[in-house]
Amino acid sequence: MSDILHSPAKGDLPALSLCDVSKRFGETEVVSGFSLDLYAGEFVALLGASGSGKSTTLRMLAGLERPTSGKVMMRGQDVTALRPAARNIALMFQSYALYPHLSVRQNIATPLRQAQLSAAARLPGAGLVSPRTRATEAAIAGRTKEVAEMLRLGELLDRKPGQLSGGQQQRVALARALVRDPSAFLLDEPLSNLDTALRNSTREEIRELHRSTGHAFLLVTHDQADALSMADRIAVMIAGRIAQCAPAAEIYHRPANRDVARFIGAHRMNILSPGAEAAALHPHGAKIEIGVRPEALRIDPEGALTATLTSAAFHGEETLLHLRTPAGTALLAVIDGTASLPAKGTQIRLGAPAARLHGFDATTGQRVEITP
């Protein structure tokens, strides 16, 4: 099973668990032997590229898909066969799926009205006939207002979704998910439709919602910035499996294998095959692959690794240097955007701090610890 960041109390059960779950569509296995525990109070990100199986995994947790094998558990109970409504899990998609003809108030209240009122009781005027319906409607209205105030929607309750900004619509979707006090939140790419400024503020809003509710949160995303900035723990999913599950800093600084190393980071990690060029950065490079992140690779007049500058791309605060070694290995180095650049075709000497180098077995791709 996955690593757990906190130390659960004795007898504490995960809010949600996937136990050796696999999913096939015909002959194609999209999720294979997947296990993950998610405890109350944790914020976990399931991070992977398109096609990695992360959305299918979320759908199995929510009850929208049945696993081909394995179990879905909630607090020690097998819920694999339960329908989504019976799991009390809040599921939030990137589209928000708000009802355009309903007000904010009505959108937030919808899950409670569907769960607590019969179809007849939901008809207009039903409360005039039944005191019980009136009492239920009053309780729903109170809970709706409470959640709306928590998410700063109190002044918007009578507006329609079309009258709201993208960030406001996002908060309405969060409020609708929160209103029925779910056991866990499953967030499927919730920030992908937002611009950069709004994305940053909404990240903090979701984190604050997590802190204030104490619920288990699972964020499914392809965006590393979302995962690294929001999650306590990240499960990196590659080809239907968890490649590594650990805190964000460990994922970045100590990737478990070559695939994770190449996937994590703003820029793809440079990997040098065993031989003279890898050994130029670290003595162990004669027998294993040596990885170095572009931001750790630096121009060093005394550096033992040489490469030719093929192009440079200015990105404001940073400049990307594209280089090629005599053996034909393509390298990327990131330097300060204010630094002066050598001419294209110049041969450059390169080095990197030993503490920022990574070793990988050339056959298995697994991490090999190397001493600085």
Second form
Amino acid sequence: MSDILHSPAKGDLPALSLCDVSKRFGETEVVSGFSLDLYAGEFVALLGASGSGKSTTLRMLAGLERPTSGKVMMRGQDVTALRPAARNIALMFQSYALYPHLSVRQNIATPLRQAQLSAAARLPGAGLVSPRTRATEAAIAGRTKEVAEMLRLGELLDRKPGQLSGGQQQRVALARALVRDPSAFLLDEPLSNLDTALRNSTREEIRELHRSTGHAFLLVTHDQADALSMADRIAVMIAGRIAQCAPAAEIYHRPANRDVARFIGAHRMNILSPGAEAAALHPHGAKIEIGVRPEALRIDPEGALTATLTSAAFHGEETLLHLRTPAGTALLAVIDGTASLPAKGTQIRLGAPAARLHGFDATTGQRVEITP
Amino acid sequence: MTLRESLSSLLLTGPAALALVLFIFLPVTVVFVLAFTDYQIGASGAGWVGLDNFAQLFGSRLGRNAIFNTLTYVAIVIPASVGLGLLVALGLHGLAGSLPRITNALKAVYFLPVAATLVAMAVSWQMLLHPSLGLVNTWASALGWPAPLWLSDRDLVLYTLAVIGIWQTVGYNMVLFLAGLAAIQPSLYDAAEVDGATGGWSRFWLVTWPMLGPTTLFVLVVTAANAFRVFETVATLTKGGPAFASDTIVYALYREGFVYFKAGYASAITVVFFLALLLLTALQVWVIERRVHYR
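Swap state to the form predicted together with the partner chain from the form predicted on its own:
Expanding to the full complex; the earlier chain stays at the top.
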């Protein structure tokens, strides 16, 4: 796996790693042979469609779920049997999971209170009896305030979660996760409950939080825009396995296999089966599949590929062309919105730069290097 | 709103409102008036006696005895049946994942007393608790324990009735608590686990108990209202005896009104009972409501 190559601190032990982990529920194997290293200061995204096993992976990392086989390691130590609190891993839940009966202040302080105060010392008024409890309470209050100010929650400390907006609730969830200085920070679909405008600013905010805290961040998402815009490295998860783990640009430009190629990108990649049409685009096309992204296809009178326009959809800055080749392959092309459109039913010629073609083995689906 | 819409609204609410006025509000008003008279059922006239009926209830040994007995009964039944209901619900909720069939069977068993007619059940209790032939005392003496007179010992009878009352309400409270438990978001338990609330006790205080707040309030109100109205078991098992040791407010009300036909006095008891229950419910809702909905 290419993990080690892209780690920012070579030679260091990963802050958190999964070693050949599998998880089955009854007969179904949800995660199989999964390995991933997360280094301190790194921001990795675990990207997968729903049902790809990414949430289960996250829960195994956090310690909420035990792997059926394999190990969870932290800095070289086996933590597979440790519970979440003992791993000191922070987890931000998709639903935020704030305690509705506690104020923002109490919500943020909960991890510290649970870790530093005994059950008796957590009782109301315990601080009046024991000076030590009083000192701990003061330290917790100070830290809570510090984290709250960092996330612009200073004014809201005495509110209940029910009185906050979605964005504010999300910041409280972030604060609660950050308050105890975790060794790794897991985010489960952190942006899925926010509206579009808030998503963009929150992406920046999470990036900034990552920069300023220096923790290892792992983002779990089904939204490739989130993964591409925030993470240093993306692990694409398909059917319980890592299909590719690489920086965003590499995932987009050099997908490791057909599944990743189809999954990444705003529009689904066109795949031409081995044959005359694929060969027209690239000489290797006679034996292997040739993939070309819709945004790489252009109308070109000299183009090698002929296709009939079946429909065109204007989307403002771009226009989507649905085409069909004589052999019956459906193609999608994205062209500039200002370009003049040929009439429906006309034959047009298409071309693509050789550097933007992808080759895949027809049986295994693995990438075949064809670009010079 | 147009006239037509107003008319159809009136047509829809009218019959029910009329029935409510005729059969609830009117009789209640009559009872409130009768409470200040010495009216007897069947009498042609009645005299205004002011607060005499109330003075009799709070002043007479018998009246105070009924009030004290009811309060004792309620003080045992409310905490015990709410607490046990919660315990059973927590146990069954935890068991549901691993042993679904047994859990469902147990739920049915616990709910049986709620579904069964209490008067019929009282007959079974009478047989079970029979001093010499009852199953309870047969077993007790087989184990070498004393065989008490469950229903005819003056110091014991109220507690026996309280136990039957608890037996009858635990299943109902259990069902309500189970519904409350099922409504708690699983992610809150995950959050508690991540935040370090790993023990059952801290999980309970951090998540379960606060999240059950609204359910607990409802259970408390319903249990209290039912416990104060205890009547069937008294009427069928002890008739308030022996020597008024199990006389409760509602049974006293029944005896005065329908056995001795003292409608005025019975109405006074009703008024006191009604006001007390109203006050209690309002207090519970007012005090606790603000603390369980977290807004």
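A quick note: this is a predicted structure, and the numbers were derived from the prediction, not measured. Residue numbers count along the first chain shown, from 1. We call the rigid core the largest set of C-alpha positions that still match within 1.5 Å between the two forms.
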**Study point:** Rigid core fit then residue 228 CA moved by 2 Å or more between the two forms
**Key:** no
Exercise for review: Take the rigid core as the frame of reference and indicate whether the C-alpha of residue 198 shifts by 2 Å or more between the two forms.
Suggested key: no
Practice item. Indicate whether residue 73 shows a C-alpha shift of 2 Å or more between the two forms, with the rigid core used for the fit. Key: no
